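To begin, one chain is listed below as structure tokens, in the form predicted on its own.
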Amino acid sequence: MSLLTVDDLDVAIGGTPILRSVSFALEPGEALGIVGESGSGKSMTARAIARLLPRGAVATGKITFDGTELLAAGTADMRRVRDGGISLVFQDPRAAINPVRSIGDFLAEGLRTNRKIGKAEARRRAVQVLEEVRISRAEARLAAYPHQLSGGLLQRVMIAAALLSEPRLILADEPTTALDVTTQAEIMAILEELRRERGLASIFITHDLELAAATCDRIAVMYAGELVEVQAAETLLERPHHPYTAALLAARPGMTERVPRLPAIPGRPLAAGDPIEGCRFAPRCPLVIDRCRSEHPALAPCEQSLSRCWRAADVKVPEAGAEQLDHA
């Protein structure tokens, strides 16, 4: 039985569609990467799962976590899900941690409020989890305030806070975006190590397709509020089945060869609320045919992938500098 099932999830804000028919399943211990451009719906998907949508948002469809239907769950049920079921690691830890409270208070609050754990035991657990995420002098760090820690240390504190509730699923929303490359690698290594040690499932949201492929079991590619491809990470890099995935792969800088110019995807990203009859990637697609402009494709099997494309079998990764993608 899947730990998490998302079935035909639609989200609208003020009548404007943000997510359209998002469906996927996540098994216990599995890592799923969600990749796409800004505004594609990655973070909104995570927030819908955690029931943390902005005011005025309307979500329909079905999200089931460990037998609980989340969209229909009451406040008490959602509190239980968040305390021992689902934890979040946000993109900007400085926006998520109260700047006038110490790190120790931030970490102990949930334990003392939700689990009625005493002050000494909450402090002991906070020190233990800080050591798990490789923060030195963990005991002394409890007295520090957010402004006294670097971005990398604060993100480790956020991971520690997520682990304190002993979750089964971690939603990591671009946890490395504002960090330097070395710190990014350290944070991802910590998340991956802890996931495997604790048997956690995870959803990792990122712009970095290469990073997602290196750390996740499967990758879901989003475009304009829809999933356009879902495939195992080990095969997606070599054999994509959607033109958007192929274009993202072609735009990666190479490590062994130089090219005069990296391929770019022509046109502009489509907003999720923009009306369009056919495929939402059709205005930018090098493989577009008349059917693409008039009929909206479903997310359907193609070899080892699920792809939302009428020409999924014809998709190839263009070579660097290929003319078909170099006319932005």
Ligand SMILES: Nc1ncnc2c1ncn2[C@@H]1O[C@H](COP(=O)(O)OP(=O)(O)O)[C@@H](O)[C@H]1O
Given for the second form:
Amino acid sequence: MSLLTVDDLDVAIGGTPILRSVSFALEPGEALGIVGESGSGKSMTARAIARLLPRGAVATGKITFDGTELLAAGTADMRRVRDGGISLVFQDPRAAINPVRSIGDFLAEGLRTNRKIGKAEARRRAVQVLEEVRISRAEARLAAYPHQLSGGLLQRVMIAAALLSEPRLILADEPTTALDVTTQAEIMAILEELRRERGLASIFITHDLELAAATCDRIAVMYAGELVEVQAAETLLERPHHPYTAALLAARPGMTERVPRLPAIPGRPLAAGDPIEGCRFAPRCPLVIDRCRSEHPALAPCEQSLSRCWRAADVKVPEAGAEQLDHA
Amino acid sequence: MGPLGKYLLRSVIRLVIALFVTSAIVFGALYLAPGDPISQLAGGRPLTPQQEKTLRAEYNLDRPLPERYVDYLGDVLHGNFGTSIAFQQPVSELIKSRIGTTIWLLILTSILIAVAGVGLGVLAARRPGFIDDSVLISTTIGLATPSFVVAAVLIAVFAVDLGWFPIFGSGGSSVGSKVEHLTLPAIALSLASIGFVARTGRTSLRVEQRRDYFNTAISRGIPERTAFRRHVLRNAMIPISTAIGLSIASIVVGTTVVEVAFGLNGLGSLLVQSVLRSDFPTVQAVSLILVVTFVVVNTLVDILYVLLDPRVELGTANR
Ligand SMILES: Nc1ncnc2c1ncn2[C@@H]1O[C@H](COP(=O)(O)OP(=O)(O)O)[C@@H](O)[C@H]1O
Ligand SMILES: [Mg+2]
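Since the structure above is the form predicted on its own, I would like to see how the form predicted in complex with this ligand looks, so please show that one next.
All chains and molecules follow, beginning with the one already shown.
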């Protein structure tokens, strides 16, 4: 049985659709990468799963985690899922950790409040988990305050805190975006190691398709509030089945070129709320045909992939760095 | 010495400087005022040569000004504020008989400001809509109404019509009697400050409620109320406690109006009476006490601020 299933999830804020019929499943121990441009709905998907949607957001559909239906779960069930089920790692650790409480307080909070674990024992476990994320002088760090630690260290503290509840799923929303490149690599290495050692399932959200492909088993590509392609990481890079995935791959810098790692695809990305008849990528798609403008495609199998495209079979393998498009 | 110790030391040094400056101003008022200090001290009353001689000796008027200031400080530190001409007794005794009422009034008022101010702020922040609107409207009225008007209304309704509270006087020495007599004055004195604290609280609680770390706590399964108290209220207490401290400092001066309105025999009414009677030594002494209280409360606010916010010591607050 899948650990997490998201089935036909719609999210709307003030009547504006933000997510449209998002569906996927995650097996125990599996690593799923969710990739897409900024504004495509990656964070909203994560927030819907964590039941942390902003005020006024309405979610419909079904999200099942380990037998609990999250969108319908009561307070007690939800607390059980949050303490030992799903742990979150946020993008900006400096914003996600209370600045007026010590690192020790932050780490111990879940254990002390939810599990009534004593001070000394909570402290012992906090030190242990800090060592696990390779923080030196762990004992001394407990007394430090967030502003005394670097961004990279704080993100490790965040990961350590996520581990303390011994979750089955880690949901990390752009955990390295706020950090510099070397720190990014360290954080990714730590996350991957922990995942393998502990057999954790993970959802890793990023706008960096290559990074996702390098660290995840499977990739889900989002565009304008929809999943447009879901495929194993191994085959996705070689054989994408959605023109948007292909465009993301084509937009990556070549091996020798020193271009910022930002996807450059012609045209303005559509917002999920923009009303449109056919495929939401059609206005920017190089493979567009008449049918794309009138009929909305479903996420359907094509070879080893799931793709939301009428021409999924015609999508070409991109050459890295070859057709760098001159758009910002 | 750690950064916290250094900060405390700096606060204390600032306090001492402020005390020197304010005491010098209060001391110098006698000599800055137009006319002869003797007639100032006498408040325009005709003096016998003997009385004048005593005053000259008591105020060392023949010695240079800096020496007189040092003497004055020494006297004040020993609780010697001179003799009231109007009341015909040592000023220190006048103060001793009056200060209790004012301290009680300040304590009751401070409690009201803290409890009602924070309570209303939390209520408004957590219940958008009708309750929030009601709090906003009533705090606006509270802020806009002068304390003597509030005093008049409270006396008319709760003391005269309903008879729940005594109309006049400071009450006996028991706690019950003090609370009974000082509740209405404390309400009159605190109403505007409650509004100020409630509004400050509402705004900063709203800001804190949107912070990621509140979401982090929820995402870890911390019950909402606990997370609110620990991460929203705790962080909002930084601006809120500043607002409470400033309010308490400002009501020290406000005691005059309310004590007169409710016929309380505290320091505030003593100040007003001695101004009316041109009783310079008493005016000087009471002013000094009120100003010193103000300065000390402000210093306590500074210290509380750094204790509540670990970022202050490194100068990285308000990022
Ligand atoms: N609080 C909010 N209220 C209304 N719309 C929002 C809010 N937060 C995000 N959105 C909208 O939801 C869409 C998806 O946002 P998000 O999930 O944050 O994108 P991503 O994480 O992929 O960059 C965007 O169009 C964004 O403008
Ligand atoms: Mg995002």
